[in-house]
Structures are given as structure tokens and as C-alpha cells.
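Just the one chain here, the form predicted on its own, laid out as C-alpha cells.
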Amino acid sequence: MNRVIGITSTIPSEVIYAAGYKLCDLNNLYIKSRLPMDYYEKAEIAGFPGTYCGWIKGLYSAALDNDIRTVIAVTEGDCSNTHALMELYTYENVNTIPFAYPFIHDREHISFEISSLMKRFNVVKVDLDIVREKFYKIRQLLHKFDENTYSESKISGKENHIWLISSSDFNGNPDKFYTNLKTRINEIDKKTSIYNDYIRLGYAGVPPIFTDFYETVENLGGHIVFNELQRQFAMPSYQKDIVSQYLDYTYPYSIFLRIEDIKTEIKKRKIKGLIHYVQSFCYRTLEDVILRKELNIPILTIEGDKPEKTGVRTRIRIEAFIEMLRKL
């Protein structure tokens, strides 16, 4: 029996893991795979439209490429074209879940959809607690790994984004990834400080489709210290319980959750500049109109469609904003 389950988007993970499964962000599997344009170029092949957003041609391809025979899709709050997702899933005889983040946020709703999925699962209460309180321990190194980003200036950009980034499924083993995370924590600090001399940058969006993106910024001279959906990823502050924690996670939400979110870290991490990432063919693009009047900061908004290199016009635009901040 396949025990892997493929996820469209960060899920309660705790249930699945105390139901006995394992976790593959089908997100992640795409985009760190050796040849995501492969997954890209298939999905095209199998008749997407080139109008649509790179990411679903991702999550389809990779999910029957790597024969994941259930997948939970995040039906609202995440991405608005995952039903028609979940449809072509069901066509390839991949077994689908729906899970949703309600736009009103409350905790009636977000607490019905969590007890649906653990009836789904047969998961009891104890079993659960008993899987956050070992992730909890988790996710206590994942925030120290990120204040050391932009406190001690000794974690690239890149490495913040890639480990934040995978604690939606923790690589499908969350006893691995603690212990290499706290072997990584522990040779960070015999580092000493390399971006000191850095424009220090926020990064706001979903992740970047680019494959090269924060390579091409650090390149350029900046260090970005703060990756705002990642570290929503690895659920930044505590909570009492499970209900709370999910609700307490801005990215599913409103935009106005994200922004309070967004202004707190720009004071604390001292951020000049805000890099905000679009997706093309993707509804919420719309959402930089509202950063834009919100932000009390310079925001460069770039857009990406395949997975791909960041192109000439894109690091041109990146480096102006660079040598721009510098002069402020």
C-alpha cells in the first residue's frame, strides 16, 4: 500500500503523520526536481493551455510522474484553479481530498475542516497532540534557523527559503529533518557574518518559480532575511492547540492578516526594500495593488511563469532596486 500522500498546498500536517502516512508537497517535488521543466513541458504535452498558471502544470505532471495515488488539495484559500486540478486527478484515477481554508476567518470554520480531515483519518486527539508536540520541537529550530537569517547575518536567502520551505511535509520524514537541521544550526553558529555588508531585502509572494532567484539577488548584493509564506510554512508563533495554530496561519486568509504579518518583520529585521512576487495567470496578482498603498517601504513586484532561470529584463529590474536602496 502507498503511504506517500501528495499535498497542493501546506495542510494540518500533524493528522496525517499521526494517521501513520507520509508527506510529499507535490510543490516542492516539482520545483526541486532535476529537470522541473520536464513536469512543465508534460502537463503542456497533456494539453494545458500555455495561459495557465506554471504552477498546477507542476503539481499535475509531478504527481502522476511519481505515481502519488492520493493527493489532499487545497481547495480554497490557496490556489482558485485546484478544483479543475482535482478533476483531471480524479480522470487519472488519483484519489482526491478536499481540504479547505474558509474566507471567513473563524475558528467554527477552520476547526470543522480539521476535525473532518482527522475523521477521515481516524485520528484521536491523543495521537495528534502527541505528533504537534514533536513538531512543535521542530519548528522551534525552523524560527531560530530564521532569526539567525537576519540577526547574525549568516544564512543566505536561499537556504532560509529552502528549509521554511519544506516544513509543509518536513520531506516526508520529520525525524531526519530534525536532526540535519539541528546538525546545520549547530555549524551555523561556528560561522561568522558574510552579509554585513548587504542591502538587507523582504521577500513577499508565493515562492518563486525562478530557479536561480535568490542566487541572481545575492549576486546582485542582497541578502533577503525575510521570506514571508515560507515562514508561515513553518507556523511562526505557538499556540494551545491545533485549531488555533491553522488559524493563526496567514497565508490561506486574508491579504490585510498577511500585511500586519509583513509590517511587524519589516521593523523587526530592518528591511529597506520588499521584493513581491507575482505568478503569472494568478488571481492574486490583484493583491499588490493593496501592498503597494500599505507598505510604508520600496516594493519592486516581479512576475514569473516557468520554471526557468530569472530572465535579462527581471535582473535588470533587480539590480536598479538594488543600487536604488543603496542611495536611500
The other form holds:
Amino acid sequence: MNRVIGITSTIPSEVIYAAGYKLCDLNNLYIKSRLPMDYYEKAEIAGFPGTYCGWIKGLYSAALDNDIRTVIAVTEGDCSNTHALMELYTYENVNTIPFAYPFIHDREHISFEISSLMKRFNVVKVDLDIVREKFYKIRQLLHKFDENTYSESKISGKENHIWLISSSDFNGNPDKFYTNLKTRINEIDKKTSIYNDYIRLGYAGVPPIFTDFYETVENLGGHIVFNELQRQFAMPSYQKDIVSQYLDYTYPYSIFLRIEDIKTEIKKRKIKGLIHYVQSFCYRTLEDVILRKELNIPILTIEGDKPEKTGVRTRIRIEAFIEMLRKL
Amino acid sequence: MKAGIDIGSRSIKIYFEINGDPIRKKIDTISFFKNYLSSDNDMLKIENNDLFNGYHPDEIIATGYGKLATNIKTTKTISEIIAHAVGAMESTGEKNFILVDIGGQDTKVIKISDCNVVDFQMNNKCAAGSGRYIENMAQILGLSINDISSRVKNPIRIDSTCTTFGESEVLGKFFEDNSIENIAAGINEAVARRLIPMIRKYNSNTIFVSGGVANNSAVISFLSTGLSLDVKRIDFPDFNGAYGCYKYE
Ligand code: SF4
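For comparison with the form predicted on its own, kindly provide the form predicted together with its partner chain.
And the full complex, kicking off with our chain again.
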């Protein structure tokens, strides 16, 4: 097996690093690439229909283009499209390993999934605990960084997004990630506040596919101080054991767990409005209905399709939303 | 002197006052860009001041789709939502209502409570049910906008308000031997029907309509019937955005 393993979403990365492999989150590989639109188009050339999620398209091409030979695919709790994606990978001779966040949210089921993954990679508990300890330190640092984002007005929404989202694979090198983050926190400590006059916003939903989303919001006077799922990727609640940790991780389970989490953070971070991002053709779009009913805060729902710049119409809507919040 | 300007996708609307008298001007967007703006370092500037009847406004507030493409001196830009909300509050004197703005390319439904915009809906990409849709359908039926906008009787059910695909449905109805008048009524009804769920989302009995399509009395009448409410038109509905800019403080 090639030492790099691709993932379609956050998985218990401790297991894979304990087994001596490196992880590569295909979402990050796709969207951070120089020309993500090329990946998108390659999938369409391969036959993906226009009416299909832009993230899945990129995941497909990114794995093939970068010679990723093994992919752990999250088959439950993430995206129903992943099943077909796995079949396509298999067809292209990419080895696939399924991982499921069980629909039944309990210890027994998630514990079974994690043990299966450990077995698959021959990982024993002692080795796993060493890696967990190390990751715990990194995650603590990430939480400090995240806390600084809303308490100090020095960190941009984009930087918050990038650090948190990168915690799914720690950019393939957890040690380096830790050192870089530490340096960055020290650098930021010396800065003065920048965003005091900005409108404090939250961001909920899957990560935006727009290539300039955070810059756009910032240029229009919004400061995103809460990136919901990105923060979840960094596992905000530390638990003694790995099973509890992945039980507390809200993203793959029901929307109601997420709503509880969002409510707490809105209050804590003094957020004035929430941007709910939905991906075109994604089943999660429906969850917008519940989110709007449950959250007592102005919400702007925006939709993205391709990895391109935020379109004029979306821009106009974000602008109006920020202006509205400013006057409220 | 102050002026408000709404740079829409189809036309530019200007509002200003001279000695207290309101002046309203409407110019086609393309000819506005051609005749009144000059390209300079990729930025556009107003060069022809007969636009303001020879006056030089020292404050111009702009809104609309094209506002970012213009770099008009002394211009402040505000979002369309705020411009329309201010315009409607100023011209109606109301503090709590729903404003439905149906423009050339988009539709906005804005909820105003205690003089604040508290929520809005605005189409993301497509121009379904907008002024452009009605224009396209009128063209297919060989009717003028005025002809179409008075048709309320016996509407034929039309489901697609897509500016492009709506065409085949309307043609289909025509081939089925329906009268042009009834199809025209159906088009107006389809526009209203598309808006009703958006308006119903907000609980309010006071509804105003602005934008060019507000001049279409059939759409207003279908809205009133569908909502069982007296839906009202804003005075000079197509100038509501420009007027809001003028009144914005
Ligand atoms: S955005 Fe939705 S459809 Fe696309 S990969 Fe994510 S969960 Fe699946």
C-alpha cells in the first residue's frame, strides 16, 4: 500500500497515523489545488452529470490525478453519494475502505466501526493512545486559535476556516502542523485588533466551494467568527476515550445535535447573523428548513455549485444581509 | 443637491428634486453605459451632466445590479434591499409590512418590522417570474406589456415561470387552442403564484409591490386573490429603489 491514504471526510485519523500512514483529505487536495475547476471539469468529462454535487466531482478527480491508491470513504453520516463514488474508485482500481458514522448514535455502533478500522490497519490500543495524546495537544492549540478568533478580532474568518478544516488530515504531517500553528499564534498575539467594526457572523453548513468566499464577506464588512463544521472537524470536545470523542462529533449525526452546538456558539461568540451555505444538489439543503425554524437569529442561505468566485447575485445578497444586520 | 440612482439590469432609474419638485428619469441600461459613462482605466464615470438637468449633484447614492461597475464621483452605494425598504417606508409611511419588489431580472420579498429590514428572500441565480419572463412571453404571444398586464379573466394554468423554458409551455398552450387572452392571464397568474409562498412565509397583512412588474395590475390582482388580502402598489413603483437611495441617510 502506498503510504498516503485519501479520505472523503473526517475519520478517526488517530488510527491511520498510529498505523504509520499519512492522510490526505481529498476535499482539501481538491479545493486547495491551483485550478480546482480543472478537477471539476475532469469529472464531467468522465461522465458526471451537470446536476451533481461539485464536491463529489472534485473528490473523484483529485484522487485519480494525484495517484491516491487507497481511499477511506465515509459511507454513513456524510454523504449518500459516497457509495457510488466508491464504486467509481473501485472501477478505476483505487482501493476503497468504508467507514460509517452509524445512524444510531450510540457507543456500541461507533465503537464497532472504530475497532473494525483498527483491525483493518493492525492498530493496538497502546499505539493509538500515543497518537491520541499527540493529537490532543494539536487540537487544544486549534481551540485556542478558534477562541482567539472570536475573542480578539485579530484572526480572519478565512484563516480560522483554513486551520480548522485542515485538522481532518493535519496536512499529512501533524508535527509540522503543530509547529506552524504555534508560530502563527505567537505572530498573531503581537497584532492589534482589526475587526472591531465588522459585523460578527457565523457560518454553518458544508465548507463553501466558492474560491473567494471569505474574502468577499470580509470586503463587505463581515467577520466570520464561527465556522461550524470546520470547528467540528477539529473535535472541540476532548474525551477520555476515542469512542466518546467520535460520538460527540456532531457533523455526521442528526441536524438536532448540530443545532444544539450552533445555538451554544451563537450565544458565546455574540454572533449577529448566520450564513448557511448549501451545496447545489446536496441532500443537506433540506436541513435549512429545520435550521431556520430552530435558530432565533437572522439567517442567509447561500448556494454554491462550482469552485469559482462568489457570483454577483450571491455577493449582492451577502451585502444586503450585512447591511441589514448593521441597521438592526 | 442629492440624487438617487438605481442601476438595474434592464434600465437605470434616477430620482432627484429641483426646488422641491420630483424629477424621475428612466434610461435603458445599455444606452446609459454607452452615452453617460466613459470608460477610463476600466472604471466608468459620469461625464454628461444633462442627466441631472444641468445640475451637479454633490451627493449621489447608488444601488442596483450595476452599481459596482460604476465609479461615479461622490457616490455612496447601498444594497438593493435597503434601498427598496427605505423607498417603500418613505412613500407609504408604513413601519410594518412586506415589500415585494419584482424587477427586470429578480424578485425580492422583504420583511420590514418597526422600520427595520428583519429578513429578505431574493433569488440566487435565475430570473424566473421576473419582468424579463413577462416580456419574453409577451413577445411570443405578439402582445405588448400593456396588453398582457390587463389580462385577468380565465387564466390558463401555466407552471413554468422560467424565462427560457417557459416559452415552450406557453407555445404548447397556444397549440392546444387556448385564446391568447387566457394564456396572457395565465402568465400573470403564474407570476403571482410563484410569489405567494415567499410572501406567506412572513406573517403580515400589509403587502406592497414595487418594481416594474407592479405596473401589471393583473399580477397585483392575482396576488390579492391568492393571499385574500388587499395587495397595494407603491406609487411610481419602478422608481422605488432610486427614491430609497435619495431618501437614504
Ligand atoms: S456537499 Fe452534500 S452531496 Fe456534496 S459531498 Fe457533501 S454531503 Fe455529499
